[in-house]
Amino acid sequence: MEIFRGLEHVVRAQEPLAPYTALRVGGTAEYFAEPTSTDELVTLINRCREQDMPFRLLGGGSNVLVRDQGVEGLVIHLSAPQFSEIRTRGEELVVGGGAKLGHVVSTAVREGLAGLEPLVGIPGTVGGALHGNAGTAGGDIGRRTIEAQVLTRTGEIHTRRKTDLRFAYRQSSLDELAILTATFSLEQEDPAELTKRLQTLWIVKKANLPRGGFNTGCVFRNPPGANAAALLEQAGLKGTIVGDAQVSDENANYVVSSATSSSSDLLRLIERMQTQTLDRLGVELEVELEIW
């Protein structure tokens, strides 16, 4: 690992990626790094760029499917405490991009800060949520975001103000390599009332999630004016099995894996879901899942 001389304490070779994803499938990363500081993160990026080595960031892994053959180059995982800090600043919440979204939501509620509770039950990190503008019918994360500190693919750190930010359905202008911190504008509210609201929202969310097994979030984006899960169910895909992968019996926009599933199984299943929906309903669904 000559390229990573001096960084051996944060870089490993041939790291299995399955444990870092919700689906628990896929091959290894040629190199895998968990930097402990922003300086180490920037150094890793610069080393890769100098050697023309590909690199990518892995967040919570809730929206990633890793192919069986694995990933070339460096996969960076922001698991260190520096990237997961959460602190209040009046009616604002300043959060590290590596923080779990669920932890951020519960912290806001505990501190009596309202506005993020509609995001309860959405897996993954804040960085991933902002990249894809995660949301529910009750609102998306973008509407509460007033600032983000980002790291570009050239190793530069910039601050994006509210006027620079653009959010749309499942997409945002925050397409840099990493989101280091994000600031959310919230409102003061009684913590007890907020907790009740959070619990109600969680019950509703949980009722629409498949139970048991490993699962990802939504496989497909909702088409304009339609619901992907309803379309997939209408196309007769609930419970469909390919190899050791299955479409959920409860929500047809979820695929479920088991300990014996492979990425190939899931990819073939997703292809069938697309093809059958197109053939039977004339609707071409767009994959939301990131395939590495």
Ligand SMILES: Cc1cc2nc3c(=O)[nH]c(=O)nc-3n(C[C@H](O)[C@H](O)[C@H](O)COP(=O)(O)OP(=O)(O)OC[C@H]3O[C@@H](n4cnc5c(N)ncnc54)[C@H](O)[C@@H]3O)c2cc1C
Contents of the next structure:
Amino acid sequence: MEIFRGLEHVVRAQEPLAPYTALRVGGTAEYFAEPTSTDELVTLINRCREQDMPFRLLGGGSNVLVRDQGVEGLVIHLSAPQFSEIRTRGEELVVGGGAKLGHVVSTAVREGLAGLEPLVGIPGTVGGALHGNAGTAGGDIGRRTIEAQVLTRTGEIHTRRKTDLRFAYRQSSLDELAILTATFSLEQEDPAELTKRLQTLWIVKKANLPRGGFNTGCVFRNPPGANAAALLEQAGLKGTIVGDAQVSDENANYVVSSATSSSSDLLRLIERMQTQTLDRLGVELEVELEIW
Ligand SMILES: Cc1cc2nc3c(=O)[nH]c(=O)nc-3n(C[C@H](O)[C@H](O)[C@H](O)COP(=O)(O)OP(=O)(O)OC[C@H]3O[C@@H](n4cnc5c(N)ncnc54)[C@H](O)[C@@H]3O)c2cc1C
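Given the form predicted on its own, state the structure of the form predicted in complex with this ligand.
Up next: the whole complex, starting with the chain shown before.
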């Protein structure tokens, strides 16, 4: 731990990453840090840079599959309260990058601020959602984002304003090391009406998710003009099992893992999904899940 001398209170060695991800599989992080302030975060990055150690940021782990052999270098987790603040400023909501997206959506609705409800049911953090412009058919997070404070890989803090921001389907210009805060522009609406709308959207979202409380991950992007889940179903993949990993019986774009699954089971299953869809339908699906 020589490299993190003085930061031992926030850094651990060989931390298992499975509990921090939705699929609950994979190996350890060589080092794992939960900084309690931006200063500590910057110091961690500087130490890594001095020693040429790789570093990366983990949000809620809902779009990450960690390999069985684990991750080299430092994995940073913005779990401290300082990174999860949520406050209103008129019709704007200013939130920390580590805040859970679900808390942000419910806070907005409680405050009578409309615009984020289409994101209901998407797991993970605000930072992860902005990194991949998470969304549903009802809209994506980028539509409401007017500002973001980011920390670059060289340890500088910058503010990105609306004119600098670019969002497309599961793509965002916010590809810096860390999104520290984001500001959303919303509209005043009756909280009771908003709550009703949120509940309806939540029912629709839930109906599309695998049931039974298993560990799941959404695997492929929708190809232009098509739906990945429908294509995978058409290719006969629903319910397919490889090792201890399975394609969901309910939505073929989700893989399901159990306590005995390994990351390599899931990787072999994902490869099978890709090749079978290509062989049977001539469609090449692009993996959305990040493989670490
Ligand atoms: C059951 C289920 C349902 C899902 N439904 C949807 C859906 O409807 N729509 C959708 O778009 N996605 C969906 N997803 C995918 C996933 O929830 C989103 O991609 C989510 O936004 C990822 O956020 P996260 O915090 O979990 O990021 P992680 O998985 O932890 O990380 C993903 C990427 O974001 C980066 N990142 C994380 N935090 C930050 C930060 N603060 N600053 C900079 N970069 C950061 C990471 O470095 C990594 O590159 C679903 C996933 C599951 C398991």
